[in-house]
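First, one chain by itself: the form predicted alone, in structure tokens.
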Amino acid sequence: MLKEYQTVASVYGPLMLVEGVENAKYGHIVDIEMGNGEIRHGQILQVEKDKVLVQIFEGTSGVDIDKSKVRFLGKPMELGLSPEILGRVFTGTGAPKDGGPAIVPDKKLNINGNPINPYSRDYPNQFIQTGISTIDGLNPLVRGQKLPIFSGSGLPHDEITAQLARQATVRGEGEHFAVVFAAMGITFEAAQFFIDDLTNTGAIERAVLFINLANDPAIERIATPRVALTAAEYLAFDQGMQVLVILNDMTNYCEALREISAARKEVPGRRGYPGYLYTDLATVYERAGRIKGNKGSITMVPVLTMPEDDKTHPVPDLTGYITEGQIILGRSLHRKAVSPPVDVLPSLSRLKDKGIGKGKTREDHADLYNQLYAAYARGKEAQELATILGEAALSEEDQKYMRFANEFEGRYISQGYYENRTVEQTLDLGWELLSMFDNAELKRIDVKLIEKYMPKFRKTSI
């Protein structure tokens, strides 16, 4: 029988202190019955002897200390799962939000998950096609990878994440692909944009959405990514699917962590964030990966907005340590109406060499992205020189590289949010752009590859 306590000592922020409690355990869930009969839900955050600190998901507004009753349910927070979750929209804690029926679960899983044994991890080495040239061509995403998108206020990270959710797919026969989308602290308009976009394009049928709005309790934001990853683990490791998890926006998640830490009167770390921010982020990010002997995989794309575009801010800084690279959105490209405005030069996929090449994408992929990167870097230098000295002061060679950079931004980087390019189309476009240079200038590409692929583009040189 569940024990019920009417010994609430105090309430502050989203937290409630209950005294005289027996056998309480960290992470277990509780029900709080208000004086008016309303039921709220919470989770044990800290246990010290007979005192228990509970975080309440719906917030503590209107709680009457004398009349409230707390029931300890003796189990962690769980999510009911079945294949029927595909095509559905849920709240940040997993309750249906789309007006559909409740899920009849095949199984229930603890939302905190279990860390993957490092010995059991399989190395990410299989290509995922996103249809976005700057990712597929220059920073390939592979199954089991964690590749965050670093954005800034006002930049179109919502559009690029919706494009990823619509277009991402795995190559090969008999592969089942799913997208788990977790939104944390976003506006109602942004949430509706994602739902409408996926619904109108039919991509909702292979997607699961967990939505925590900006006006929802901040405490719920802490559970949202864990709920989403629990659904992803079920689809990947129980159903054998290739799952892409998009977490948008992790900065809002960290702000919620900071709010709870302040309510607990913890000693703050950098910029007021808790000292355990790195550890907490790792418990989220490290749930991505592949397991030996299991054909399913979880690939993760966390999205985070950098306050004042500051890469040294604790959230992007710590995320960079845990994940395998970053896709950075550039404000200068956005001003030029380049979409998606992916800043190629500072972006990086640390596992890009593992998922490309013959049998995965194409044999010329690695040499081609090295040459494109080098030519664009030189072209950007020429653009900066032209800004200072004027275009007429540039050498003929610098002018050629500047023209290349302009073409590269206008045709390769900029493709719009609804153009879905195959990796072969992306690679061919790269060859076409490089055809303005003589073969002798293509020093990063094997001569045999130039002889094989370049001739058909020389005829249609830009």
Given for the second form:
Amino acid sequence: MLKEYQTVASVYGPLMLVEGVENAKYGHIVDIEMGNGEIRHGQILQVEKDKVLVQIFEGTSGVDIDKSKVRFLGKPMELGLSPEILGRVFTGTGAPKDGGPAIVPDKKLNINGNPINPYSRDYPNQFIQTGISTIDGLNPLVRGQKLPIFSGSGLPHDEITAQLARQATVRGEGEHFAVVFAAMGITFEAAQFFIDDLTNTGAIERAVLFINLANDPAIERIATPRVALTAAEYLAFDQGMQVLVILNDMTNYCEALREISAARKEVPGRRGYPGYLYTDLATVYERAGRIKGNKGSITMVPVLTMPEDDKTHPVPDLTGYITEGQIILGRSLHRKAVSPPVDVLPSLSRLKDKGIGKGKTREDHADLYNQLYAAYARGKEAQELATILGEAALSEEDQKYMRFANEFEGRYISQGYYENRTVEQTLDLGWELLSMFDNAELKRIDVKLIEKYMPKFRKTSI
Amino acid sequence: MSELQAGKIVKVAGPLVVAEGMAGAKMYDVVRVSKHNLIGEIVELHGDRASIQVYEDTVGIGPGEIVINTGAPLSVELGPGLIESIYDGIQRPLDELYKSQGSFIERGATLPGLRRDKKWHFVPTVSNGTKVQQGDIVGQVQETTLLLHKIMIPFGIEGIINGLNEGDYTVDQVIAKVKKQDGSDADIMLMQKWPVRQPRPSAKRLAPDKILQTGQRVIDTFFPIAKGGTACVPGPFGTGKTVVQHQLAKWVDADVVVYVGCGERGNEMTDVLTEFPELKDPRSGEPLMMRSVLIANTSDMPVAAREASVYTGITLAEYFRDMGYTVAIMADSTSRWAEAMREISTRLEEMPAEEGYPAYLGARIASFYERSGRVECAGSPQRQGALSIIGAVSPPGGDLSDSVVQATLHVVKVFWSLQARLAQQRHFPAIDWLTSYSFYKQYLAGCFENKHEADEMMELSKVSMGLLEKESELIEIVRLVGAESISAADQMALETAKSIREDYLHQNAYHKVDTHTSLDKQRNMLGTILYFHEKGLEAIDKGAEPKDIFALAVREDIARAKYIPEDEKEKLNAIRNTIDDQIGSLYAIV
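Given the form predicted alone, state the structure of the form predicted in complex with its partner chain.
Starting with the chain above, the whole complex follows.
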């Protein structure tokens, strides 16, 4: 019954203009049958009278004006979902990519979702254990939070995300944990590393992957995070699972958005990105959260590479305004072979205070990270001073803090990608490192807590 | 309204829809788009062709569909029931939406801003037969324990009032009639409507010469905001803009607080929603929610409604001001509002000014902030109301040359500059004392009944700012040559400046005592710090070593003064005696 149109008027960039169309609706999807029988997919960006502007996910190369046939499917882009999606690998638009059978859907959902009513949100305050000390101990992740990793070219964010996907668990009985991984424009190598890693450790059983590689069509990337989040919403709010969504790499996503915007000749904002980049990113990131009366949750870890490690670049900048903190990877730590090279001082989890403490992790958690943070900050200053003045010129106290900073980097931050620490192990390691200071120096920790926890570690270190 | 025609859509591009056949339409008329009944607003007219910004998602809308003009501009409902509500950008109650639609916001919902089923106890304050005019208070409703809702004659009505009776009414029941001069009757209800883009009139503007106390030390002591004043808080992400806004919403000494979450995080609004009902107003002990209205248009909600949310908020605030109350509105963040304007402007294919923002950005921002002010309210009895606006700005990369920051600084009188550097040192609130400013500082003295105390506070504020200035000059030298090489007096100045920063300006929003400090305690705390400075300098004159002074145990007491509860004043007063004793003991050694 679908009408076919052979009235393509023009093709430019990733866009196609079709004329003489009846009843086209904004946001609906189209199939484009090319002269050689190949089918491509697109979405309507603008309708003006009978003229329809379509963005083509697979790109326009080889599209010709005379022979191409356009079918308007009369519905927005949907994703078919069932519990069978776990353990499967899909393309960036949700077609099976692992050679497995097509999904027989229980449910079809519009990939754009609907905004969560702020009134129905439940506050994120339940701890997720990632097994990584710099996150669990210092920047705790909670269910329903969005905590991006700000990385740079050449930094090992792939290893960290794989570690997160492998190790992340929620504490508590009878909780089902799932990982949804969306790859946008990452290399085959990076994607395969991730898939192999999950396969080898068995974690793939609880994962769903949507893969758009660097050589896949760039425009498809615009749909990929939305497809992945639709799957995540299904698993979380329909199936009651605790879902961790990893979006890698959001910088590529934004570039695809810029490409469309430039092709439409829109007035650019900063660095050529469209003025609505904030709004667009928000509609992706804000899909994380918890809902009152629902068991499930969506926790999001977007990864983005900062061009030239510049935090004020529009992509990290706007991301930072939407997400609840950030984990920043440091190049100098990476050079020192600290792995994972999490730069502790500028990293931040805004929701940390709500998810830790007695009954959630341990009563000493908050005081402990404040003390570790303060001591490390002081130690870093001493490290810097030492590079200028030489170590010998430092006061005894500065030298002690510098030793602490070195130990802290070597043991607390650097744990390798395959060590999975419980939060108790992380906290204990914190005490052990602090045991090089006198109790009186530990001003940020409640005296009662020092008396309770420290003695055990004093013995081992002296 | 028969001349209003139903139009037909000819174009859809994201939140912008163009329709033809809209004869009789006026700018900013509200329209209903397609059979889904999406709410939109006319933002451009060419003949019978209207451009419409739609407040809801437009996916699935196409040419040929119908557009119906309601003939009225975007308006809000004003009356009992506003307080304790949480609305979206166009005054749809989110709690009611949740009950009717579930956890996600579907489009096309229509719900009135005020509940129709609730009865309010109305008590008249004028007698029947009185001649009334617009703005006159004719009765009141005890809306919450903290707020007495005054019922006013709507604008444009004048005549003899009749039929007033004490009793229980819903907001849309007629409570009285006003016989106008032309002989017709106007119905008076508890509720009235007002178009959001039009400021509500008042009798006279007054100078904002009273301080709005916030309990935040750096703000009250150094950069106070006036009742009826305007302030802006720009800063890069992670510097605590939202925490500052939340703190103000909690602690300002206003009668009504309107909090607009404009394009910000959903989880933050949840935080406000869960926290406010639990927090107690320090003056009355009642939950803070009893004086608050929340407007939440989070960043994933439609962009056009975000543009409207700021106007919705200010209109509600003006309505309470007209009752003679002190009102404060927090808008977090006005950058998102400006971006929404930019997005609509781009879709309208308007010629952009800087950074793609429309050329009218500055004018819109200015006219928004101009809706603040202290006024003589319209109508009788004679009363004064004040409306303060506190806007957060989120400049890209923290760059203050951003258009929104610059346009805002052009009109606001208080600037609280948040610095990433301070935030990284975990110095909160990260308000930079050197670059921030306030034009209302001279009114600070008026907060004290006692002239002596007022003078003391002004002096303390001046002296400590001087010390902070001096620190910024000295710190460079010290970094190069070391603290030992500057004079003992300068060392003392540095140490006191540090004490002002750490023991006074630094304030922990999450500590139950430290979160709010009364002006009286502020005067006392700062006085104590400077008392130590003075005594220290005296001791240096008499030959004491700076490092001995700095090592005195009383400094720990000074540092902990912020944690002394308001009702244990004597502990705070005792610190000065301890200072005398311990400085005295230094002389014994000398």
